[in-house]
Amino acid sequence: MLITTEEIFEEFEDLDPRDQSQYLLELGYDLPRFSADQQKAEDLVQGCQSQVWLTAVASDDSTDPVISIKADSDAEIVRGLITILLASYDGMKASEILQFSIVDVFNRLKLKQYISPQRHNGLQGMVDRIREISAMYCNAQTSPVAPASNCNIAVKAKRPPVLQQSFDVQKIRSQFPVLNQILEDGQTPVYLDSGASAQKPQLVIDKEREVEEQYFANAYRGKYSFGARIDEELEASRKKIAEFIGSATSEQICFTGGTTMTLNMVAFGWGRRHLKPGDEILITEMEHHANFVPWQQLASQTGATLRFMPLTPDGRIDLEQLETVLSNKTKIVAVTGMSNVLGTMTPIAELSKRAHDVGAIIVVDGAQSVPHIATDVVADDIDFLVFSGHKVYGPTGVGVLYGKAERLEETDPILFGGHMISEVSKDHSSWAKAPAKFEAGTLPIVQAIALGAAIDWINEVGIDAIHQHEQQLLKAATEQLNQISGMKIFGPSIEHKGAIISFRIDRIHPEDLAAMLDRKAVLTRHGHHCTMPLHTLLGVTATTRASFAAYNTLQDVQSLVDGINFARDVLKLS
């Protein structure tokens, strides 16, 4: 008689994990095993740790048939797991398989990192397989992991809530360890420069230790303690990063090394596979260089056409003019949340709405906007979303790919090898899903996971209070700024741009001005910021940029502009 899933609960209720093991071991002994001539080749569910060989026969009731399932594995540990499956399913309809929630089970005997897309071991193919014999009776639409309620409807994940009810930014600022350091000429340090990489606070450095020191391990590799710990670890981080931006699922998050790197993969693993001669990819001139010249290379190579969305001269997309370029030739628009330069807050809803129309997707560069204001991928309609760790606090080396679930399943991985595959013979090889599909070779896994510690911070201040905060130094930099004699600051007005101020100041070359900048120990980038076609469109060579964090304060501003009026004199400008 087949053991039922309460008698399971009721036996790992008090087991430590290395027990948790033995007992796995014990359950799949006890599994009926498949005769050599029952393990048929049709029926392998395939995996790169073990296999599993699956049957399933439906009843006469061809409305809504119960489904009974045999399995079993070459791994006894498996064969174990797969007796919790078979527990849950035992004597359930079609449809019941459906609305059931496998996960809530290996949850409960906290043995998710089993039942993870992410782990290769022939389980999660079965699942699938299970759910896919039932949507066939059931006719209905299926997807690997689903919600108890419904496993046919995506439920989109709630915001975590803000904790904290007002702003002390001084209260922030001592989070971060490098802004309370005394420089050795006795000057504290005033960082302006976050929209190149983000400052990190203790509690992202103290995570990153904590996996170093105390469970480091390669991931979705290893079944002893620290690899599940690992396991554990990076799909809470995962899922941390699936509510922060809104997706429906964490299966539809990949981790990847950056934004750079994840705009390629999108251009050419969906582009190159979707483009022809005649096409047309839409972008703008303010894009950073990684949202430029991948769409530029992806032209070139597919014979497609490269335009350019008209700006209006304050540096913001001319809707009335979009019509000009947007057309049913458009295959690609791609754009920034928000310009590293000019700080346009780009209208994502209304570009997604008109690409769309038109038979497009859109692609949204999202390293400068997701650190600074709230990001929802789904009311937005976004197809792919991507960003980078250490813009929002986080570790660098890691970033994130956002993509649909439809995007993801017709995209192509540009990266090949060890734990993207499903199967690999000597003469074809053949992908897991989604994420997995795109996270080839091992994970930067200790920066993915301190990613979620930083998400956690931001959640605890709140995206809203930091937008609100940083609205009023701009607000406060513009005013002062603006009272300088020469000077010219790029961009629109306030309302329309995000914590970035970029100018130029007469007969001051922005690396001269950055360097006398630096003396006083405020830190500022100058140059072209990787738009060389922006700052063209410009009529200068470079800027001297000044980005604003969570962490900056209204003290700042005063000492960038102390600062300028320093080096005004230095320069004998005054």
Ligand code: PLP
Contents of the next structure:
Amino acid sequence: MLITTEEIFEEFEDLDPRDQSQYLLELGYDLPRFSADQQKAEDLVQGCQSQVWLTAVASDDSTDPVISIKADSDAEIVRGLITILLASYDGMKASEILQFSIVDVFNRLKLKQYISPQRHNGLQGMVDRIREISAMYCNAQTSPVAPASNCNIAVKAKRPPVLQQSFDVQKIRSQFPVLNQILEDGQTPVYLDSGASAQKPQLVIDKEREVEEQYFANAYRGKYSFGARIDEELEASRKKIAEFIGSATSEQICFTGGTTMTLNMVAFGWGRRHLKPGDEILITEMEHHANFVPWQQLASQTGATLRFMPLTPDGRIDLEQLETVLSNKTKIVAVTGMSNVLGTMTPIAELSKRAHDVGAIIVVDGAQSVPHIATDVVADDIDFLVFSGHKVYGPTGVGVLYGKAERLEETDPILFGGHMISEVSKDHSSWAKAPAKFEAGTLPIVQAIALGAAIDWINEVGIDAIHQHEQQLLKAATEQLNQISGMKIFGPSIEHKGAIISFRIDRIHPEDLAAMLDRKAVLTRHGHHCTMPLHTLLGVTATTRASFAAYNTLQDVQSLVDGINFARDVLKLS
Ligand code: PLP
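Previous: the form predicted alone; requested now: the form predicted together with the ligand:
Shown next: the complete complex, the earlier chain at its head.
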């Protein structure tokens, strides 16, 4: 009969600190050992200092089975930790495991005092594995592939198809050098600021290096071999981007400097030509300043009016109230594909239809949505889509402008100079066709080519698989954060949002929290995230933001929670 957590707590509390660590060791003595046959490589838990084998067996083929866990290790203290885990999860259904806060158990036993940070990582690795298996089993219930009864879910063949075939987060993580380093204080970074900039996989870094070391030259100029190679590489990258977002042709993809620059290009290139006093531009209060200030400036320069789509109290666009602001005066609807604070995913296809019905165009700020969800500019009937390279695992300094062919035709360039012209005389100049018309001067050549490599990388992993994985992280993070006292998460429920969580905790200023999380190598962002109007609407001046990407793990979520608990301890709020 397995020891219960209550028995462990009782024993533990009665012991003085010296004997508590001995007790941890002794806890493992009664744990059944795996035979050599049971010590299978595929059941090894990653991230542990010692070897840990862990399997989970569904008790029946019901929709939410009890998960029975077995584990063993070659280190005695880890066997003690395993005993605590087994006692904690004993008899739980898959859904209960997902809802259960194991951190509370760890905190009550003050485990961090008795085990090294590496060992703690290993422990989290086990918890992650158990949670992943439980989550996969829950998913398997809704997947078209029905799970077999009494299946050992840890065995790959029983996993839902997408996760099995295309998503191995540890493999993905291993491709990001920055995430695999040991910092000076011995910790490994837990990067939760991909909403600001994503990290780059080795493939992208290698591509930049390849160009610099092997054939760098200016683009669209030299007819010598290096120049020709650069032109080829740039066009190949352009084609990959076109395919990735569903553009009919590569000519509709223009390389720019990033989202901010591109939104300015659209606002002043298209907007200044088409807007007159009395016209209206429709945005939301949740826009990033990059999709806010240019329209405000455009309105003041043209005499147009800037208006705001109504939002629901949880931060979604209120489609039922849209008619109160959308009319035939509306000329531009400019909206984020995904809020960089609330995580809200906007219903682009619906907005695009409603905008077109009144004769307006739709401009989508894809800075946050393109890295997380499949984009189809044709299916969504988008007039202009913009995004940045550095948020899609690519380099900084490069961005993308997509436009419908007729929209690009009717847009004036706002940057003038070399390459973008057709003819120049002393008193007149005419412009080349897109994309050259919008690519004045020397392009960010190396970055634009490496952006193609980043798109290759995303395609290899699969944007839908990335989305699914991030939604699991979002779910786990939302559940765990909500258990922290004084926690307020902003934004809608997870069905309406992507992998961004912004929050505040009573009596902890976001700046203090970010600094304390940093001490635990948990890297988050704090402040207004370039959305001052949204923060005014929320009634706060700053929030803490954790944003996830393909390389984040459930262990990262756990580290965030642990970091917050650490901050609460330091501030004596626990
Ligand atoms: N739009 C959104 C929604 C963003 O999140 C950001 C950056 O965080 C931007 C625009 C600006 O992007 P960039 O700084 O690459 O120009």
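We call the rigid core whatever largest set of C-alpha positions still superposes within 1.5 Å between the two forms. Positions refer to the first chain, counted from 1. All of these numbers come straight from a predicted model, not from anything done at the bench.
In the core-superposed comparison between the two forms, the C-alpha atom of D518 has shifted by less than 2 angstroms. Fitting the two forms on the rigid core leaves the C-alpha of D104 displaced by at least 2 angstroms between the two forms.
The rigid-core alignment places the CA of V561 less than 2 Å apart between the two forms.
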